[in-house]
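Presented as structure tokens, the chain that follows is alone, the form predicted on its own.
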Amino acid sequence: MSRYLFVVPPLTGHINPAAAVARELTARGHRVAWAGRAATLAGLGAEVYDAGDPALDAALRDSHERRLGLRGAGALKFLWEEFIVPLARTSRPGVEAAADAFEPDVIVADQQALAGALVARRRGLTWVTSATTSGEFTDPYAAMPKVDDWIRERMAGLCRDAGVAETTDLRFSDDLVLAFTSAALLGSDREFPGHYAFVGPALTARPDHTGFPWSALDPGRRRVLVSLGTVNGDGGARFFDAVVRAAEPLDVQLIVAAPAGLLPDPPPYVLTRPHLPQLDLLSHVDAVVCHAGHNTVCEALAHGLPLVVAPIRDDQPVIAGQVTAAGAGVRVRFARCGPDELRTALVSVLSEPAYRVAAGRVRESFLAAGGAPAAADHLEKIS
């Protein structure tokens, strides 16, 4: 049996597809930990090391505003310099503490958190990279070359810091890249090299805590789930309120992930909560309308529904042009779309069959990469 140290961003999206393949791990025998911020993995129920930083916790905290103005280079920059690299530097003691105690054979390391190749790379030990997004596999700066040489020279810095050859792609595994997508999703004529592994979504049961009233769910209508992920609801309350103008004639019932008081007065046709037990929820929804994250995106697709996304930053304006190129869904402008954009798009992707057919063969494409037990398979090769 093997020994597997899982290091993660504190970011919800990024540790549930990790959260999936460390179960399958351990229900094969294998024993696997965590590194990362202790509060955000204590739900895992698992054995976790803290690699968090408070320091950085309060100044992720005071520029949340700011962050949530951001778009283009200005978020590319803040994403970076705010969060990417300080998250690197500042959870490597820990990272490293953890390697310690723990002594794995392999160190699993969530494309943002860069702490875990490093210290992989300073011990020798085999690296394999959680991608859970795929919004890097397209090469979204080959137009763009001083942003790439820009966001290497990042990494460089880290590299030096560390002791670690600077040339080292932090990014992307030379062992194994576990990317939690398909290629009907991805839509790239691109050969990617042997070790990179397309595994689609890793998706288990999780625990519910929300207390969701699930007997609220309207079976006279069709459903509709909104989510802007779990950063990025507070800035979002010009959209959701456009969401749910747009949706007043549609006969249909919106279930909303927003901050409590975003929503102040639903109408009835609206019933919000600041958790919802997302997973769950969608086998009882016919749509989702969300920013475009990957994680979201993908665990609608799973399901087979198609979606109206509104992309905010980041990655998410690839993740939509990918939902796009599929048939799966209908792209809006987060910062633009009004309620008659947005009722447009939902009727479309309510009535129209072709969407839920081309979300349906992502859905398959899904089925047929596997999973987390796949994901696992490929791990347990290597170590």
Second form
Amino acid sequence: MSRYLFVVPPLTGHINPAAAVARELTARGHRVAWAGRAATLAGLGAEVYDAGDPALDAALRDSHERRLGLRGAGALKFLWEEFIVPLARTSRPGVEAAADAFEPDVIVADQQALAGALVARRRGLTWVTSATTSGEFTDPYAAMPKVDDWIRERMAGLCRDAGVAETTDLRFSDDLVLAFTSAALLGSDREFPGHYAFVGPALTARPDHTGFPWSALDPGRRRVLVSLGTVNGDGGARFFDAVVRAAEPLDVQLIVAAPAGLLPDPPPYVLTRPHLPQLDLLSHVDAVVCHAGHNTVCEALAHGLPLVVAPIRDDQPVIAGQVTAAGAGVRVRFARCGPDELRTALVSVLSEPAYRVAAGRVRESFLAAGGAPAAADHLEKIS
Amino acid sequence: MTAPDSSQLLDHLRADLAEVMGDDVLLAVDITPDTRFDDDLALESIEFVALGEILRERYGDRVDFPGFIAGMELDEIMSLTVGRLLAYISDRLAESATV
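For comparison with the form predicted on its own, produce the structure of the form predicted together with its partner chain.
Entire complex below, previous chain first.
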């Protein structure tokens, strides 16, 4: 029996896969605890050590609207300067306290929760990276070497303050890197070191509190799920409007996750709710339109569903590239695609079998990768 | 061969951006040397790649857009303007004209 401390950012998409692994470890008789923002972790019903910071929460609330306007290099700068670095600084004392109290054998640190890596290194503990997106795996900054240097400088600063060797790449453990994807989706020619484990998505049933009207699903039409994650604002409104107009002549039903008020007075073929029971719904749709967030993409592909991807920022352009390279979907431009381009994309993924066949191949690769039990196997081996 | 003057270069770039982003961009944005790729045009990553291809087709290997970007700091990429790209193209064309 071993003791695993999971260190996570306050992001549901990063916590869900880790939680599936944690449940598997607990079922095998191991002890698991969490360090992170306590309010976000309360629903796990597990041992939680608070490493949150109200000032950081407030700053992120204040900057939320500004972030929604950022793309590309601006979004990257925001991610590191206003999220990853401050999160590492403000959460490190809480993670240290968690390590004192829980005495873990292994720290499992999310790739964006760098305090976990810092604390593990300070204490000489085994450190495992939990990568809930593969956006960092294919050298996305290769074409911008000074941007890569800039990221390494941010990490070196954190290492200096924590008394850890400055050359440590806090995004990638030397002991074990758990990546919730498969080589078939990653599609890289690069040979990864032996301590990289591609375990596929770790999906487990999530309780549905959305009150979704299941009887409103139209059995006579093909159905398409549309989700842009938590994005809203003008860009989201424009995109939703274009999707709705694209679908009008197609005899499909759209099930759209959109903030209340963004699609006022939707036409009869559009079913919209602020929150959808996405994982459950995927068994009832024929295709997915999304922003190429890693979790949504992997959940769709785990159901063998073809995608229309409209990446917005961060790792999403990389993930969208993986989807099209795998042959499992069509990429459109989030800011500029109109109804015609979206309609062509929708018709392609719904009517050309190659997309569904390719999505099925990725699904098979996920099944072979093993998910949460495979992740737990790797964690048992190194503890 | 005489190098195109700066207003010709701007016209060419307007046409190239319209090819990459769609003609609507010319209606939506008055593209001037001060126009920013990030804030004003919201150029997407695949559009950056496409623009590099088009510039190479137009000017040949002497205009190396990926190489131009590769030399930049993060803040320079964020604040890249049409004027900065035009200055680079102009420099490269002048350089190759004198060789």
